[in-house]
Structures are given as C-alpha cells and as structure tokens.
Amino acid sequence: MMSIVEFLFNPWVRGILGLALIGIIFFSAVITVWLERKFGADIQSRIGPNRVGGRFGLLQLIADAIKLFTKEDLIPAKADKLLFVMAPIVILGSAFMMIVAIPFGAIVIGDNSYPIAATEFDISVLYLEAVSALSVLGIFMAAYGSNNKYSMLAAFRNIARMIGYEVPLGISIIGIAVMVQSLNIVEIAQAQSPLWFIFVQPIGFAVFFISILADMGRLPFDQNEAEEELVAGWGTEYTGMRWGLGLFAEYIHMILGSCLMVLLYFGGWNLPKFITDIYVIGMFAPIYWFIAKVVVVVMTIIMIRWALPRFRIDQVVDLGWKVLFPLSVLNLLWAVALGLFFGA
C-alpha cells in the first residue's frame, strides 16, 4: 500500500496540483485586480468599482474579461507578428514558471512538514530568479515587434532598471543562502523557526523589498509602461486579450514575489508546535497562516503604488547602483560573519 509520502511525491500528483496551483494563482491575480481598483480608491478617498455587481462592484471583473475576449485583435502593419504575438506569452509564461517552485504553505502530518510545491529542488532560490528575469525578455519582444518608438523607449527603461535591480536583489539573496547554507526555497523557510530572517538581516530585506518592487514594475518603479510619457509603454499597440494577458502578468509576478517575500524574510508557514498538533486544523494551518502574511504582503505593495508618485529613471539608476547595491555587499558581509559563527 502507498504511503502518504510516496503518494505526495508521485510525480502524477504533482503535476495535477502544479496545474492546480497555476488556475489559483491566476484566479487570484484576478480578485487581486480588484482589491487593488478598491483599496486604492480608500486610500485616495473617492469610488471604486461600484457599477456592476453592487455597492462592492464584485462583477467588474467579469465585465472586463468580457471586454478584453470581445475586443479586436490588431496587429500593427508594419509590427514583426512573431514577436507581437509570442510577447505576451513568454511575459505570462515567465511567471507560470516561478509557481513550479514556489511552495505555498505545508500540510503537518505529526512531526513532519509537507510543502505545497508543485516540485522541489536543491537551487530554487536562483531558478526563480533566474525565470522571473525572462519577463524582461518577453517586454522586449514586445517593444521590438510592435515597431513604436514609445514601445522602445518602454522596453530600454526596463532593461536598465533590471541591470540596475537584479544584482542587489541577487546579492541579498546570496547573504540568506550563506546563512542557512542552502539554496533550497524550503530549507530557507524551514530555517526561520521560530526566528525570522527580517530581523537578523534588515539591510538585506530593504535591499530585497525595494528590488522587488522594481523587478515586478509597480510604482514607484513603473518606468516601463509610464501612461502620462509613454502613452502606455510596451503595451501601446497592443489590445483585447493579448494586452489582458500582459496585465495579468504584472499582477502575477506581484503575488508571487509576495509569496518569495514571505519565505525569504516572514517565516514562510513556520507556526508553534502546539498550533499544529491541533486535531485537523492544526494540520492546515500553516497554509493559512502563509495566505495571510502573503495578503498582507500585496496590501503593502498596492498602499506604495497609490501613495508614492514615480521615480525618474535616473533616480531609479542611482537607487540601485550607487544605494541598493553598496548595501548589499554590506548585508554580505553580515551574513558571511552570522554564517561563520553559527555554522561553526
């Protein structure tokens, strides 16, 4: 008889709850939309979505998924199709990649943890950062096909924020994986009980936060769609459901750096024991526990983008270069001496 371990690592269960977890994350990309169009309307004190499917404006959200599938395709006339088209797709797939490796929270079976990861492996820490970095190329592919100068310019800001961003964001990486000795997304987690990882390393959780916020492009580091300069960036030419699936993309990567955020640096779904020996609930509840540092996460992010105006793109230069970086080899540095004197 199949054990409960074998039947969790079964590579057909995996791929079943790999698809599963692509359909979650995607409906809640979807529900993140509108708590974003809500929450940002408290924050600047006027009305949300209130329209369509009541006072709470709920069924918004099928109106415009409605709008997006209806809307004509167009393709500029001069574009390079291949690329227009494939754009988007390779935007969308980068982020479908990141959930292949993103546990998100863990079923407690007696003393033993069970991550809720569509697959596990010794380097995922640098696979997701390594695949979230293909959505610039996506960006490009979108610039580039569409053949609008506005589309370029979009796409030339991008790549000099992820120059600028990547290395302290891989760097502050870099100092948690020296002090837990592991590149594996898990041991991370597992690693910050009971203590998190914010408060043994604070220079490397700014660097972190600040650079992924540049990597997903929110305000105020949204140099690559700028609506009031660049009319709508990478996106311009694009419409209907090819420019949805964009959209849908940026909201993606928000809630899965979120996620990222709250294993690196929150804990993961590290919970006391006595919480977990409760009867069935206990066994579920660190996943519910992750979810809502993850929400808390997102709230933060969506308050920065409706209270803090954009940067110029030498100010976003400078932050990263000449600020975020010397702090992270600072950080470095840190976790290399907490490395050697707790490793030995």
Contents of the next structure:
Amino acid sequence: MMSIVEFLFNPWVRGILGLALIGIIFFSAVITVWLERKFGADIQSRIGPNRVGGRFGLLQLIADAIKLFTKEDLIPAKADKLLFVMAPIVILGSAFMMIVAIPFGAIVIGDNSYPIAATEFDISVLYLEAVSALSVLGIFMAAYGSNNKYSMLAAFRNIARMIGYEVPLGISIIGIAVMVQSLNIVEIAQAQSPLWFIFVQPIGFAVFFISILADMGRLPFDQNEAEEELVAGWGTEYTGMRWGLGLFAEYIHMILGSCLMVLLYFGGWNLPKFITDIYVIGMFAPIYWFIAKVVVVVMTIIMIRWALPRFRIDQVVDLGWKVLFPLSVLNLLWAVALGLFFGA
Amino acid sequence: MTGVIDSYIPVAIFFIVALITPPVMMFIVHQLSPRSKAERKLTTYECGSVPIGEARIQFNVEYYLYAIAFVLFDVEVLFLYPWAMVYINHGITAIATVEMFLFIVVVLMGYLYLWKKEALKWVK
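Okay, that is the form predicted on its own; can I get the form predicted together with the partner chain now?
All chains and molecules follow, beginning with the one already shown.
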C-alpha cells in the first residue's frame, strides 16, 4: 500500500496523471456552457437548446464542438500575426496553469488525506493569483493584435477592471493567510475543518466574491465582452476554434474560480470523521462533497449573470477602488485581530 | 516527502501541455475546415463599413497614472504576504504588528491622496 502511495506522489507521475485533470476540467467547461444556456433560458422563460439530442439538447455540446472545428480560420490582413496567434495560447495557458495547483477534493484513508492535485507547494495561493492574472495579458495581446477598435476598447476596459480588482483580491487572500499562517491551499482547506472561513470573515468573503467575479470577467463585470456595445470585445476578429479556445478558457476560469472560492471560504472537502470512516464510501465522500459545493457556486454565478445588468466601466472602477479596497483593508485588520487573539 | 523544486515539475509539464494544445487543435481545424480566398473578408470588422484609420491609438495619459497607482498598491500587497506568514509564533508578534499598522497607515494616506487628486476616477 505504502509503495503505491509513494509511486503516485512521485512528481513526474503526479504531473503526468494530473494531465487527466485538464481533460476533466475541459469537459466540465463544455457542460457548463450547456448548463448556462439551458439555465439562462429557464430564468428568462425561454426554451433554450432543445433540437439536438432530445428534449434537453444534450448533444448541443457535440454539435457546437463540430461547428467550431469546421469553421474557417481567418486572420485579418491588418492583424499582427504573432500576437493574434499567441493570444489564445496565453489565455488558455493561464487557465491550464491554474489547474495544476488546485486540489479537487481528497481521498481520505483513516487519518491521512491525499489531495487530488497535480502538485502542492508552499505558495500555491500566491501562484494561483499570479497565473490567473496572466489572462489579462492574453486579452490585451488579442486586442492589440487584431487591430480592431472594439477589441482595443474592450482591452482597455479589461485592464482597468483587473487593475482595480487585483488589489482587493490579494488583500482578502492575505486575510486568510494571516489566519492559517500558510499560503498552501491544501493547508488552508484543512484549517477550516470545524468552521468555514465565510463565517469568520464575512466581509473578506464579500470582497473576494465580487473581485473574483471581476477576475473571471463574469457579468456584471464582463466589460471585456459586452456583446451589446462592443460586438464581441477582444474576440471580435476571432473565428472558429481560435475564438473557441478563448471561450473555453473563460469557462475554465469560472470553474477554477469557484473551486478556489470553495477551498478558501466554504471549507474545501472537509467532512466529519464519522463519515470518512465509512468503508470505501467514506474514502471518496470528500470529493463528492467538494464537487457539490463547486456546482452550487457555479450555479450561483450563472444566476447572477442572468439577474444583474452590466455595470458601466466607471462604476466598476469606482466600486473596485473606493469600496472594495477599504473593505479589504478593514477585513485584514479584523483577521489580524483574530489571529492575535487565537494564535499568540 | 518531496523537495521544493520537485513540486514544480508538474507545473513544467502543464506549461508544456498548455503550449502544445492550441497549436494541435488549430492543426486539426486546418485539416477539417474549408478554405476560400477573397480580399474583402480579411478586412477589419467595423460595422460593415470600411475601417477608418488604425485601432492602435494613443491613449489618455491619465490611464497611465491609473496603472502606476495599481503598481504601487500591488507591490504593497506583495510585501504583506511574507509578513502574514511570520508575524505569529516567531517571537516578533508585538513589533511586527506595530510595524504592519504603520505600513498600512502610510499606504492609506497615499490612497487618500490619490483619491483627493482624483487619480482613481475613470473620466474626469
């Protein structure tokens, strides 16, 4: 038994097995696209996809994939070819590099828990924040490369938004790091064993939730797409699969952002010991528990998209700098006070 | 169990996969998708009319100021990370806390100054 665990924890084996996570996340992003269309249709009293694959349009995903693969790939004559081609790689790369550090639940055997992650290291939260911010660079590359006015507008707005929300996001994560004394996301998840951090730091959670919505570019913060005003934002000049890669990257970002939220504030995969002690079922129960929470968060984010109108860009910037930043500092002070009270 | 560098090996593997995946997908697309040549369809989209001028314009200098404000605060956040790791249980709790408070007060004064100068405003 021990040798199997040691073999699986070999970094090379772990990295290569971890590639399966990319496949799983990619597949769940495809499902989320369908879910968003169907769920959005329900919210707006429409029918939604119902032609391909029965009443629920389940095969719509496959039809969409075939469509994306068979569309002609166009690069505008005035575009900067290198930037234009590299941009989806950077956007998707940012999402892939996030997958590596996120634990998707854990297998619990007795008192040991083995997180299902491609790797775990000391600064994984900082790493995740850094890598997820890289997608802005990709969006700017896409806009500058395609030499389109709508794209440039979208990119400027996108950068202004990211600039305003990176700082509150970072400070609210420090609020957690102060409590746990660690930046390792596995340790942070395990530290919430009895009490979830959403109950300890409600202000921090509010700041984190709004900031991560902006970070993922979800409505009401999707100024980088803003279909009604900017055609398709950064993706205006993109066609077929090249655009599809960006689309999937956005949905992967949304799923991973929800995972991050569950890990940081909703107690991760922790279950009471009497459940994990059940033979075999208990071993895998933490994974299901984790996935269930992620699904709830994803559904909430989708509901927010269909319920709230888009903010104007100056409102977005004001909210980031003038409301969330002071609140995040307030939360940091609260976290420090708690840390001093319980830790010292 | 594993060394510090070892835990980054999967990151390197994922990095290579992230670089390879889009070109592979685009290769498949190039095999499947139709091709046709026409001058017109390679023009930039601008609501159907002929594009006027370049999109790569000079942007407002205030945008630059705004970005500098971000760099200041983001670096401040980075300084807080190592502090958050060590301020408890390393025998420096009192002095570390006081120092952090001073640091945050200075940063907040800069923040109020920026607010007063309207550097955080989108359109003046």
